[in-house]
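Listed next as structure tokens is one chain, alone, in the form predicted on its own.
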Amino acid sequence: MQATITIPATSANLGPGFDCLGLALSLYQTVTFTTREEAGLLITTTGEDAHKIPTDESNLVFEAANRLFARFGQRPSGLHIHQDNQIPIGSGLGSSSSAVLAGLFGANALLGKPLLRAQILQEATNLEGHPDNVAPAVYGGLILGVQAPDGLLVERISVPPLRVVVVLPDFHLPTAEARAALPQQVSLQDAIFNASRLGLLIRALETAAYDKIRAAMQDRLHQPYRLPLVPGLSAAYEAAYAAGAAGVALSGAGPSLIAFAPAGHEVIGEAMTAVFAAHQLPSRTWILAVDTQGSRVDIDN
């Protein structure tokens, strides 16, 4: 049996929906699960940053797997499991999530799908810690999710064809650090400032409103402590600005920034790259669309 799953990039928070806003991209993690009659797990990994995965239990496609092969009791003998992977790893842009999904979804597939997608989505939520990720590249395009008290509410916000920039700068900003530097309270005008963008945002991209998505995209609670942890990241975002963009936001936890425009997407990206290149940092530039797929299984028996 052999079971393919396509996981989307994502871009969470977009400003100021921090753990809560994410969109779905259009660059992907495939992994193949192939049951075979030799015992064992072999896993093998092509593609972006393949030399930075694990290939052996520690992998997180494999440890997300797991969970739900415990859960139900039945683990292959055999299984081979082929990571190709097209997000680059601790970029901002959903790598994690998406290798848990692809591993919960891969496993569900050869367990013959006792989940829904709705319950695959909670799992990685639990697993993840919130669902601004694992939710748009889910059920893909933009999605607001929000914790409550007897599950996951999660609310699919119809866009129109988006392209937005995505710029890469080459430095290692661990998730973990960039959630270190934020505060652990802030003020209520502060707290009021975020809310009121939120629902501006989410209203902007709903109707391509660009005028408005700068003002939107506006952040009090993250953006300010993590911008000036990366040389040039804060330069870079203000010369997207002066290059033409409607917004900018940092991408998930950063590094990388997005950039959204009604056009003029390669000067925009080429701006962002040339000041990082003052700051002696390389940097790769993406143009992409919506994703509005999510998750894809293929089952082949």
Contents of the next structure:
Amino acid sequence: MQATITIPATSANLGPGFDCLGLALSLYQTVTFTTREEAGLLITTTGEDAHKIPTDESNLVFEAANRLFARFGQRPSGLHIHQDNQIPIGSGLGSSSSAVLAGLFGANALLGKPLLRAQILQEATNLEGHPDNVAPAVYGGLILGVQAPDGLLVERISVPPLRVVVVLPDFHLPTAEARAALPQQVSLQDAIFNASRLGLLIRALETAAYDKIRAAMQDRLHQPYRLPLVPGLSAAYEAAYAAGAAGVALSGAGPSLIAFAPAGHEVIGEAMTAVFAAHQLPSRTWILAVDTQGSRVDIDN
Ligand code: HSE
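Output the structure of the form predicted in complex with L-homoserine (HSE); the preceding block shows the form predicted on its own.
Shown next: the complete complex, the earlier chain at its head.
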């Protein structure tokens, strides 16, 4: 039996939506699970950062899959997991969420689909700690995820076809470090600042009101503490606006930046790249669309 799982990259936060808003992007991790006669686990990897991905039982895809195998008391005796990855690791584009979801969807397929999509999302959210990457990776599009007392509430916000520029500087910024830089308490003023902008941002993206996105993407809860962690990040953020971006945000915990614009994506990308180069940091650029499908599962018996 073979199950092929395709999971999109995601950009979390989008400025004011810290830990609750995320957008699925047209960059993918594809993982194939194949049961085989020969007992034991074989993990192979290709694509982006393939050499950094563990091929033993500490592999994130396998760890997530194994949780479901353990819960249902069934694990294939022979299993080949092949990870073909387009999502750079540690970039702020949801690579770890995509691995966790691939593991959960893959195991669920091999087990005969005991879990519904919403249950997989809840499981992945428990593992990741917040829903802002996993929810859009599951459903596609722009998603607001709220952890309510009775479970996760997920709201999909329809957006017109948007294109974004993502620029990733070659700088190691672990998520744990980017979270450790944040204060534990914020002022009432800052809380109001973010709440008002999050409402505006959702409406502005929904209606492609590009003239409002700049004001709406401002944030006071995480970006002011994180932008200084990477050389050139604040200057690249400003350069994107100077080059015509309608909105710019740190993607997830960084270090990549995401810029929204109706046109001129190449120029905006080049402006950010030039700033990183001036800080001796090579960078890479993607011009991406919004993924609207979310996680895909193809089963071949
Ligand atoms: N919302 C998370 C953060 C995304 O900004 O830390 C990264 O896991």
